[in-house]
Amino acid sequence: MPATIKGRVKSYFRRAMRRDDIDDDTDIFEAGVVDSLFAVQLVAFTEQEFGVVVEDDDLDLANFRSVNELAEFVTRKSALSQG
């Protein structure tokens, strides 16, 4: 299993979407490769995989639209919970 946050997010995207052509900056919502059900699953994955709480204010597509954006979001949330 990939050890980095980005690696774990990328692995999940590939596994859940069954696609290997998702780049780190690909906007998965704009590309139309996901639907609203996947968005809910993505929030659940984020909370379970990284032990962070996704609050109402965090439910912004900007936090979840790409591998890089989600990895940065998890890094920020983890830092807040430790500080």
The other form holds:
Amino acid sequence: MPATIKGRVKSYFRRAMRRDDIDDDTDIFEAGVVDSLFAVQLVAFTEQEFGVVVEDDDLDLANFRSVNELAEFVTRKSALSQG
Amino acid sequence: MIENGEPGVARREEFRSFVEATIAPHAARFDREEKLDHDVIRKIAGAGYLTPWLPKKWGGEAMDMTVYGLLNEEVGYACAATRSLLTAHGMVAQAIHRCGSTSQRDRYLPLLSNGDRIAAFALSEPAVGSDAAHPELSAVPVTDGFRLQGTKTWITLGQIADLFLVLAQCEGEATAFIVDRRSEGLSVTPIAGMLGARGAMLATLDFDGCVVAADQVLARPGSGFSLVAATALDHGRYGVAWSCVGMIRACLDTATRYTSERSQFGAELSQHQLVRRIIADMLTGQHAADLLCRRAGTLREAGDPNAVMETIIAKYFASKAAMRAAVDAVQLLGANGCSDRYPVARILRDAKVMEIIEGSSEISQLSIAGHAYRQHPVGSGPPPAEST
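Moving from the form predicted on its own to the form predicted in complex with the partner chain:
Below is the whole assembly, all chains and molecules, this chain first.
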């Protein structure tokens, strides 16, 4: 099981999209890999997988559009909740 | 049916008693008069059924999502128009709950929960239906907020709603606004003559320079469709799916009773094999729809990301099954089925609406097929043939 936040995000992206050609910086919405419904799914994944609460201010597609963006967002949120 | 030992059996009985006493006696009249009774809405609110899934701090009871599904099934069994209240109102409450600021939640959720305010989701426009991510209604920033200009239409409960969740185009980005009905520059025109869900009191909303305060923006500008509207629609689809289970059950109850009591060619209709085939398909459709809804409910309760797609699948299947059941029930009842002496004609008209709202069957198929392709790896050639 991937231990790092980024590893877990990557693993979910692979599972959900069954694609190996998603770079860590690929904008999955721009690339048309997923439809807009996937954003709601990603919010649920983030909360369930990492136990963070996605607040209204966090509801910005920029936080969810790539492996790197989402991993950074979760890292930020986790640090805040621990601080 | 999976009934014995299921969570929520007692609640189902509670819902059924409420519906039988409060809603069912009026369903045909709501359809005929094309409006709901304020008194019935008040009783639904008083029973805590408007947004029972909300946390207790905002007036809900944190109801389990499968139990909430049963509530939708029982109300849908009696009256699809009344049940649309749970969807339209619930979609706005869910959007505020998931996407709203703390002050927006504190301000609106208690009022929505106890029914002091009724809400409606203003998404469709005269020229915008399935492509709802690209509204034409514009929101232009002004000194005291945003000025809305444009038209929303086919808005369920628009005739009586106190506040609207409105999706607008703001500086090129879909943005969601909470708009008070009393806002200057907003006018509401009732829509009559709909095919089904006739009591749902649809309306057209005209925004003519309607100014909305900046703190009425829900979530960030640009997240209006992909996060706010998608969250609302996801919630709405779940209730619609369960409602369809109730509608199939209503068709089945009517059809089995009718075909057991009426005789033709010297035998009860129920003894004719072609009739039994139809009844068998109806019951199978009900069970399958029920199980898909329960699967979606379990995933929703767990906060599982797969819940979004499983809810689309449940709504797609259940609405198709409801339409088939209603067509078949009318067929079995013959001329009686085409009359208003039995509920199946109304259910047939209502079932067609279920195939259209909260994502049409065709849009659902696109989403489901996209999901299927994502779940199955694409190889470099055709699948290997089986050896002979």
